Structures are given as structure tokens and as C-alpha cells.
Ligand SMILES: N[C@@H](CCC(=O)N[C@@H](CS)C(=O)NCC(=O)O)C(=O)O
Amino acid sequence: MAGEHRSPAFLAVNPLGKVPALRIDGAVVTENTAILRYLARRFPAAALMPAVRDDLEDAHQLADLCYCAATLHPIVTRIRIPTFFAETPEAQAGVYRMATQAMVQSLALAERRLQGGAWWYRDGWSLMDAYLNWVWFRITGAGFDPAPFPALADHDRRMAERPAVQRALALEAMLHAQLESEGLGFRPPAPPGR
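For the form predicted on its own, pop in the coordinates of just this one chain.
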């Protein structure tokens, strides 16, 4: 929130000035999809992603991660922060409205995928569940109507029961409080028209 990602020190890590950036053994990996894939492969015992039998299964997993990173994630930003994309309240309301429409359409895949199963990959939890839950957490926290997506709402309830998720949310709350105390806290604007 203070703009550290635009500082010369961070730009030396990632010239695009974006987060995340993960430094591993002196090298830097950027972009969510690449970082998640790297971590899953570097730590196979953690079972972050299911094992693949062939290149086609590997491609499908990569496509799944890209669905979150390239399809859903950009829409999250428009829902949470329409002020980044438009100056006037009327234009911001238009960004929010169009983003929620796009999210309804884009989440249809996730809703179908989760119907009748607890996790994205039926056999167990994966990084896909974490990323999808991050999307859900962010948009429902910005006024997105969860009612048309009961499978995603059930998924969210299962995720909330996971001790790792509880620890992550507690850490996020603590860091948010710290940012608030430094005058750098962020709360998404009220959904336009509400």
C-alpha cells in the first residue's frame, strides 16, 4: 500500500513491479501460476497438486491454474477496486457491473466442477482449491452475490475448516491491523449503487 513494489529495490527483483515474486536460491520466479507450479514440483511430498500421468494431464493442470490467474484474478481486481479502472462514480459503477457479470459467467465452470465433489480435483485438496477460495473470499467481501453459487459456498465452508486457512486468515487480519495502524490499510469501496 505504500508503493514498495515500485521502489528501485523491488524493481530489481521484478522489473514489472508486481507481486508476488519468489526468490529461490538466488533466482526469482514471478507470476502466480509459475510460482504455484514451481512449489508443487519442488515439494512433491506436500501434495500441493495431484501427480500427473502424462503431458496431457500436466497441460490440464496448467490450464486450471491459468483459469484462476488469467480469467478470474483480473476480474477480482475490477470488482474489489473499480476505482483503479475508472475515475467517476458512474464509470466505476459500470466497471463493477461489467466485472460482476463477467465473474458470474466465469465462475460457472468452477460451480459445475465443484458440484458433487469436495475439491477441484476430486481426490483431495490442491492449490487450485486455495486459489479458487482466494477469488471467492475477495469477491464476496466486495459485495458479489454468492447465492447463485451453492457449490462454491460449500467449498468456502470446507476451506474455512482447514487449520492452514484459519492460520492464514489470522495472519492476514494481523497484517491488516498493522497496515491500518500505519495509515496504509485498504478496504474495498462499497459496491457502486449500494
Second form
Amino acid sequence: MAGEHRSPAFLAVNPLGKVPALRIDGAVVTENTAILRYLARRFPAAALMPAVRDDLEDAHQLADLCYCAATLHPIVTRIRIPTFFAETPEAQAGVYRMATQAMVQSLALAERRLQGGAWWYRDGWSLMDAYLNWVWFRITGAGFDPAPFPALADHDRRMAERPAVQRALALEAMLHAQLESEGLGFRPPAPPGR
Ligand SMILES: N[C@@H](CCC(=O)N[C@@H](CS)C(=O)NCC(=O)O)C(=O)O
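Now the other one: the form predicted in complex with the named molecule, given that the block above is the form predicted on its own.
To see the whole picture, the full complex is given below, headed by that same chain.
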């Protein structure tokens, strides 16, 4: 909220002024899709993504990550921060409303997929579950109605049982409290019309 992601210091890390950016071995990797694939390949023992048998399976995995990063993620931003996309409160309410419609449409794929199993891939938990759950956490924290998505809500409960998720959420809550105390806390705007 202090705009540090647009500061020269951060633009030197990622010229697009976006997070995340991962500095590793002195080099910077940006874009969630690239970061997640890099981590999965660099730490195969962690089994962050299922092993692929051929190029086609690899393409399917890339498409899955792109679904989160290129389809869902930009809609999350419009739901949480409509002020980035329109100037007047009326126009922002329109951005929120249309982004919510787009999210309902785009999330149907994930809902169907999770109706068929506990995790995105049959082999078990993967980075896809983490990214998808981030989307869910962010939008339901900004007034998105969870009711039409029971499989995603169940998935969220399963995710919340994972110790790593609990650690990540506790860390985020701690950092959020710290930012609040500095007057830099972020609260998504109340959903328009409420
Ligand atoms: N294409 C990027 C998008 C990342 C992104 O939109 N990050 C948001 C935070 S969740 C951001 O940095 N927004 C700041 C801005 O757009 O000014 C990726 O997949 O990593």
C-alpha cells in the first residue's frame, strides 16, 4: 500500500512492478508460472508437481498453471482492487460486478475438476492446489459468494488442515498485523452495493 512495488528499487528486480519475484542464485525469476515450474523441477524430491511422462503431459501441466496465472489471477485483482481499473465508485462497482461474473464462469472448471477428487491431480496434492486455494482465499476474503462452489469450499478445508498452509497463513497474519501497525494494512474494498 506504500507503493514500494513501483519504486525504482523494486522495478530493478521486476520491471513490471509485480510480485512475486524470486531471486535465486543471484538471478531473478518472475511470473508465477515460471517460478512454480522452476521450483518443482529444482526440488524433485518435494514432489510439488506430478512427474510427466511425455511432452503432451508437460503441456497439460503448463496449461493448468496458466489457467491460474493468466485466467484466474487477473480476475482476482479486479475483484480485490477494482480501484486499479476504474476511477469513479460507480465504474469500480461495475468492474467488481463484471469480474465476479467472469470468476463464476472461469471457476466452474475447477469446481468440476474437484468434484472428481480431493486434489487437482489424482496423484495427490500439488502446486496447482496451492495456487487455486490462493485464488479462493483471496476472492472469498473480498465478498465473493462461495455457495455455488461446494467442492472448492471442501478443498479449502482440506488445504487448511495442511501444516504448511497453517504456517503460511500465520506468517501472512503476522506480517499483516505489522503493516497495519505502520498504517499500511490492506483491506479489500467492501463489495459494491453492500
Ligand atoms: N503475471 C503475474 C501477475 C502477478 C500479479 O498480478 N501480482 C499482483 C499481486 S497478487 C501484483 O503485483 N499487483 C501489483 C500491481 O499490479 O500493481 C504473475 O503471474 O506472477
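Numbering follows the first chain given and starts at 1. Keep in mind that this is a model prediction, so the values were computed, not measured. If you superpose the two forms and keep the largest set of C-alpha atoms that fall within 1.5 Å, you have the rigid core.
Once both forms are overlaid on the rigid core, the distance between the two CA positions of residue 171 between the two forms is under 2 angstroms. Core superposition gives residue 9 a CA displacement of 2.5 Å between the two forms.
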